[in-house]
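Below you'll find only one chain, the form predicted on its own, shown as structure tokens.
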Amino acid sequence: MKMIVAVVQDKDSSHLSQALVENGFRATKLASTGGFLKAGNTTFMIGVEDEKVDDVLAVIKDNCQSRKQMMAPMSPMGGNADSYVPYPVDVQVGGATVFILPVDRFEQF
């Protein structure tokens, strides 16, 4: 048994969480927020047989898609100014970052 857990952005969250259970997958969702866009995401849990990993792997990416997005740059509050951009930059976001970790024991009650 396997535990998936995919980090997606909150734009996709929704799309992926129907897709899943149209498919049969169970997945916990939790609330999370990233750390180099401070920007809300959603972080799924979903354990699976081994057999199935493939297939959640593929409900993920097909619901996932990657985008640009601008994004406005912070000031640098003390540090160094020399390296900091003032005007809006695009940069990719979206998709999912995924782990794929081995489960010694489940148990539901």
Second form
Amino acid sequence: MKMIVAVVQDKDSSHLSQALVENGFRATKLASTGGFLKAGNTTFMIGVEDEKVDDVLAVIKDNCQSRKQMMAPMSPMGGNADSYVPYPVDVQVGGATVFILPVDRFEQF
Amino acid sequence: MKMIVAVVQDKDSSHLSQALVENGFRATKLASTGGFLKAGNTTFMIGVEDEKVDDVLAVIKDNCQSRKQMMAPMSPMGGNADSYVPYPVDVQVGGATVFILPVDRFEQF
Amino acid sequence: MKMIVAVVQDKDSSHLSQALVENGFRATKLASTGGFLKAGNTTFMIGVEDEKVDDVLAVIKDNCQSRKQMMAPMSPMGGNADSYVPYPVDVQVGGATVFILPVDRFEQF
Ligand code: NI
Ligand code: NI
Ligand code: NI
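I've shown you the form predicted on its own. Could you give me the structure of the form predicted in complex with another copy of the chain?
The complete assembly is shown below, putting the previous chain first.
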């Protein structure tokens, strides 16, 4: 058995939760901040049999992979007019940092 | 040394905390949601020597074991009157999902 | 690779965060309570190559080591006047409890 610890952006968190459930995996979510990813993030703990690790990783990749996203220009009213870019820009969003930890023993009560 | 990671229902969390202290074990609690158990839950991290793992598991089992609990009928005022059951029902509460992880090294500063 | 799990007092948390960033380490912070340390605490998860573990431990020790701190006497207005100590006292603050866990595999998406 393995424990998969995945740190993902908050914006991908609910889609990942749902996809894990749909694929029959059970996860616990821990509130987390900063660090591996810049924006607010969520840490998922998922316990799985060794032969299912790649299936879980595929679900995480499908839902959280780092990607470019078009972002509408911010109103110059909100910030510094000097840094105002009057056209949509591509920003990097998503991404997941995943650790697969060995588990010595698993119990359910 | 091992790190015991236990996901338990919030309702059992304070009894487990107290029982761990009474038995001389130190735990850190992480706020967690969803996943292994349906209701709000708490994740305990407990560091122990290998020969104490079974003692900690016994404390967790004593305080968190899945059990039936009589639940008073809800007032039909609160919800759908069609689903109102006018007598107490047994519901499943509690339960713990526990991972025992190997620890390579332990330090205290 | 290792996952370093460090439980530190909240008061040392922001200094440790900053020091980790300055030294090129990336950490995820989990909100945690009680347990290993009496006051409110924060749990850091830090993923590092094996040969960097001691560097991370040095940063944690530098920023969180248990130490004595002079504490101004509390106003007797706030509590029990019987226990009022009208001179500054040394109190123990800080401290870190650190687990180094083996990592089987690491992925980034
Ligand atoms: Ni959506
Ligand atoms: Ni009670
Ligand atoms: Ni400061």
